[in-house]
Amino acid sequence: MPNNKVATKIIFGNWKMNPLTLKEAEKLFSLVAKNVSQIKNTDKKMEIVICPPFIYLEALSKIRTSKIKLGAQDAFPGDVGAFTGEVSGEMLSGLGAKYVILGHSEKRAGGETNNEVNKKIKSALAAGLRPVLCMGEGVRDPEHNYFNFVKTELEECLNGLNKNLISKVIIAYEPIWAISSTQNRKDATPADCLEMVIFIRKILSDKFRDVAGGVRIVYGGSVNEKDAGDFLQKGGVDGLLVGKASLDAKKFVEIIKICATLNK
């Protein structure tokens, strides 16, 4: 089993480029917040983070809720400058974000490299944000070369990172072959997840030694209210990165309830 010293579970909702209007965003966020406020065991034993499009961050930060934190979906590795269209970690922090998703498969599909993700992680940490490093293989080949792919991805993304900061990084294992937008996708199982979590923890342990146990690993890959419990119980993870299901308040709250129940 993974060497997991972390007790606090964490559930992320990645809204991606949704919803279309601020009014809809406020309605969805408020509905989730209202229902979450009624769930026990969500204060000390778990964290809930919603990552909306950055243009909604400021407005959502003004909706009063003590149980939901905000995160961003990307950040440029710099403070200010001639970078048209980019948003820095400092700016996101100023809008109320506490976390930031980096290296998502959709960004990597557009050409983002491990080196670029590495720069973003360091910049996000300098801005006081907690990076959520997304990683995962595109295929599971019979020769098991996917292990080498994940090892290279993890090592290059964390290259040069001070070991005193590694516990602030969250690893999101996101097998691309299981994502809903992938052609001919397949369902990942908790066993698939557990295998990779053990492998990732071994790499972290080799690289960061005794402090590696403080790193939280979450699962992302079309997780929903039907399989969330299995991944949390049998997948060796410390939480979930929820995509499509986070846009449905009922489904997302159900996932949070499942996590809260397991944390009793």
The other form holds:
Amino acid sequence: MPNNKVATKIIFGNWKMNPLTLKEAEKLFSLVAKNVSQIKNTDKKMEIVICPPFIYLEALSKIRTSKIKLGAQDAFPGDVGAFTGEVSGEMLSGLGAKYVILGHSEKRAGGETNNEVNKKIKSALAAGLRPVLCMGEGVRDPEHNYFNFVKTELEECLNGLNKNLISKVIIAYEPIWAISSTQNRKDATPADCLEMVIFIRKILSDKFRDVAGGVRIVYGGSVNEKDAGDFLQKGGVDGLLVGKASLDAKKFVEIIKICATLNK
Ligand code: PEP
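Switch from the form predicted alone, shown above, to the form predicted in complex with phosphoenolpyruvate and output its structure.
Now the complete complex, all chains and molecules, led by this one.
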């Protein structure tokens, strides 16, 4: 496998449907921005992206920070049209979003298919957004069928993408059994993560050859300030997707600090 892996680490905060008010959103964002501005090594070597609910994007884009980018949590394929309740990538791009989370397990639980995620990825790319493809198995069965599940999910979601586009996609390996909102969840280990990252890299390299090494893979699933360093150092990933802990400015900034320190 060619080793042209990009060095820039990336930390995402997925706020999901939080917080309740714009005032709280602005407060949380400003607090993170203020603290991050004091951390060294966050400029060129790492990216920080906060993905709030759609309705907060515009207000947050007006808060001055050179270190934090904005992302959205979904984008409907297409640009405009008769699609009640939907928001397109073009619209999000216009509001200042640079990234968009797609295929999150909480959306898939509502019936979203790989084929739909594939359409969303292509449309988001056309709108100039970087898609963050969330994927991962619901269970780790003793027969290891979860590898086939992950392979199919990855191949179907990336179907039809060419070599030029794949490097713009971020893969977020998020085993559903480790996500904080999953009932009876279990902790994933950096070793669980590494095993899957190697597997995902092999699939990418079979499909996209020499450019596959440039695709960033991040881990998500109850990451906190205590295990972030381990996942970054031993999980084989280029960053983290943080859900619950990103709603706590102190914890999220600590995770960023850990990443920046490892990045020195
Ligand atoms: C997520 O659902 O994207 C996620 C990473 O959540 P959490 O960190 O809360 O498990």
